[in-house]
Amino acid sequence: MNNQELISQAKAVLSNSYSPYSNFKVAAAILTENGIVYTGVNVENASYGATICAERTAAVKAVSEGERKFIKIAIISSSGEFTYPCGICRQFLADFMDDASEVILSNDKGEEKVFKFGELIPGVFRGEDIK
């Protein structure tokens, strides 16, 4: 699957974001090694700390279906600008993405930025570090 197709899948769910507090909608689409795409949006909560980001929503959906390896993730937002995954999402995704996996950001001009996952979180702490 090419990057534009993955971005399109994220765009298709952006309006599902539940963001009444920040009005900052985010959507993500994850491609797994099995060729399946899982999408997610941010879901805010009045207690703020219970809010979940779009990246983790998509990841949890994938993992709950038995997926354990993500090839790439596309992220978009209502800001119109490139929206990077937060630190919690980067650490969370580290269990399912290797350093060569791709992170694709898109803005409202149709421009893309593509990073290797390892570029966004160098020296990441991984589960095998505690074994």
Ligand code: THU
Contents of the next structure:
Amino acid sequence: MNNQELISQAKAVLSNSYSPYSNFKVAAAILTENGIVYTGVNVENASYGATICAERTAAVKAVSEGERKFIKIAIISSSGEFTYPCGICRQFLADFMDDASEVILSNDKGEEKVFKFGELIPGVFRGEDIK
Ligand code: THU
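Mind giving me the form predicted in complex with this ligand, seeing as the form predicted alone was just shown?
Full complex below, order starting with the chain above.
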């Protein structure tokens, strides 16, 4: 699956974003090692703090279906600008993404930015570090 196809899958669910507090819609699409795509949107909460980002929604959907390894993740938002994953999501994704796996950002001009996951969270704490 190419990057544009993965971005399209994220775009297809953006309107499902539940974001009445920020009005900032985010969608993500994850390609797993089994070749399956899991999408997710941000799900906000009246408490604000219980809000779940789009990236973690997609990740928990994948993991709940038995997936453990993600090849790449595409992220888009209603801002039309490149939207970077927050720090909590970067740490959360680290359990399922290698440094060499890819993070694809897209804006509303159809431009892409592609990062290696390791570039976005250098020196990440990983489960293997727990002794
Ligand atoms: N948000 C995401 O879903 N992913 C990101 O990468 C950045 C932030 C959401 C959380 C909240 O619902 C809204 O965007 C504003 O922060």
